[in-house]
Structures are given as structure tokens and as C-alpha cells.
Partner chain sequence: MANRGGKGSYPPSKSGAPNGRQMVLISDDSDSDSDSDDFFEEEAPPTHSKSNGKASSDSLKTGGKASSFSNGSKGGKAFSAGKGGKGSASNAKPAMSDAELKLQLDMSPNSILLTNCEAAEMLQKIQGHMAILSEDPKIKIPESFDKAFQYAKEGNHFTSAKLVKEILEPLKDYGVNDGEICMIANIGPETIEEVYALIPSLKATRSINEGKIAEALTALANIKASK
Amino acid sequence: MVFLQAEMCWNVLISAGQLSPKGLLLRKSIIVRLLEDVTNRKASKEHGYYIAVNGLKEISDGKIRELTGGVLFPVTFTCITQRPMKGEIMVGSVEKILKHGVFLKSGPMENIFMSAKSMSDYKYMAGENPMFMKDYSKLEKYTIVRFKVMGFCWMEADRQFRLLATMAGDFLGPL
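Give just the one chain, in the form predicted together with its partner chain, as a structure.
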């Protein structure tokens, strides 16, 4: 997954009770609320996983919401995000080994699947400690693997990505 620094503009809702005539307290409320919103949203299809807000560009004029009395502030900020890209090379560790493939995790991504067919030289060895083996190379739990991203999809319900990985290629495989 590549890191991105994305500029975003979100609407931050400050409830009436948090409004303060003192400018700095209001600013603090907006920033705290923004951080809370970023944490709650976790990730998006467009930007990937939200890692950290690293800059505040502008807080525009607020708009009062008539029914609740809260105020909506458009906030422009920069955020470090991490998003998978097709064709990129990543490094991850093996989490689970099944007959049909392995599950890997890498950074915030925990749903990376690598099919056994992309590890055609490796043979599945069942047992208490299942693994894939080839000559003297083996893939077992916690093995660090370099792989290529073949594709990914965004799961809106879970708000996370699922990746499809391959180890078929030169310089890919267990490190």
C-alpha cells in the first residue's frame, strides 16, 4: 500500500453546547471533532485508510443548522492515508494457512489473500502447523513475504479493503 497525503474538505458539526465565544476554544472543538470523525470513519474507497491528520489548512465560516442549533464548519485539512494500488509490491506476514491459499496481513490491511495457484511451486503440508513448502523454502505462520497486488476491492459494510496477492514472479516470495 502506498502512502498518500490527501487534501480533504469535510463538514464538522459542532453542537450548540460546544460553541464558545472564545476563538481558540472553538477552534479546539473543531479540531477535536475532526479527529473524532476521521477516527470513526477509518477509511474510504477513494483515499484508503486514514492514518493521521497532519495539517489544517482552513476552517471556513460555519452554517447554523436551524433545528438543532449546531453549526457546520467546512474544514480543509491534509491527512496521511494508505491505500492499495494494483500492481504494487508489498511486504506482509502470513497470518493463516489454508489448503487453497494463505491469508496475509500488511500494515492496517488484514484481508490479503494469496491463492495456492499463485504459489504453484509450493506444496501444502497439512498438520498441526500447516505450511507450504518448496525445496528448502517454506511459508508458515509469521513468515515475511514479498508479494504483488493483483487486485483489490472496497467493502463498504466493513469499511476496509480486501486484496488479492500473488507471489508468482521473480524476486517475490518469502524474505
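So that the term is clear: the rigid core is the largest set of C-alpha atoms that superpose within 1.5 Å between two forms. Numbering follows the first chain given and starts at 1. Keep in mind it's a predicted model, so treat the numbers as computed, not measured. First, how it differs from the form predicted alone.
- The Cα position of G101 differs by less than 2 Å between the two forms after fitting on the rigid core.
- V71 is among the residues whose C-alpha shifts by 2 Å or more between the two forms once the rigid core is aligned.
- Superposition on the rigid core between the two forms places the CA atom of R33 2 Å or more away from its counterpart.
What's the form predicted alone like, now that we've got the form predicted together with its partner chain?
Since only the chain itself is given, any partners or molecules it might have are not part of what comes next.
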């Protein structure tokens, strides 16, 4: 899992009701609103998934919005992010098993598909608890798996990445 540190500039809107003449309370309101905005945005194509805000660099002078009375503050901060990379080795857990493959979850990444074709020698076993089996190894729900990222794409509507994974390679598979 690759973590990156990114410097970002966002506009933080503070409503008129949250404004305070005391500088410390205003700073607190800006920080709380920034954390809420980062949580709500979840991810971006450029930076990947937002993991944590780890530094506040600058809060610039606010600009009053005429219609609402709120104040827009340009804020510069650093944030730890996680972005998938082709060829990266990751660890995740099996969330859903289908005849054509499995869906995995790894950290904030929830849409990771591993095709049955990329799981060499594993055979699908239908039933109440479907699974893939190979000799004495099995892939069932909640199994922890080491896999390699074959490719990924950004889905703007969902604000998340979709990954294609494989277990083809040395030291990959159930742990």
C-alpha cells in the first residue's frame, strides 16, 4: 500500500452562525469544517483516497459571500493519501464470491475485482457458502489475500477507483 503526502488548497465555507470574533474559535471552526469536507469528498482522481489531514499550512483572508453572509477561507494544508498503482502488491479481504471471480476490499478501496481466469487452478464451488478451491487452499468470504493490481480506473459518479487484480505471481494468494 503506497501512501503519499499531498499539499492541497481548498476553499472552506464557514456559515455566518459559526463566525466568532475570537480568533481561536474561528480557527477551530475552519479546521472542523475542513475535516468534514475531506471526509465527504472521500477521494479524487489526482490524489487518490484521502486518509488524514496532517498539517495546516495557511488560512488566508476570508471573502464574504453576499447572499448568504458566510465567509469563504482559502486554506492550504497537507494530507496523507493512498492512490492505487499498476503492479502494486496489496493485501485485502474477500467480500463477495461469484462464479466469475471475487470482489476484494483493501483499506478504503472497495471495488477490487479478481477474475476466476486470473486465479490459476482454483475451481469454483457453489453452495450456501460459495468458494474457490485449489488442493488445500481455499478462497471464501473474509479470506485475507495478497494480490497484484493489474489496472484501475476512476469512477467520478462514485468518487472511487475500481481495480482489477490477479493472484498470478510469486508469493500471491491466500495468507
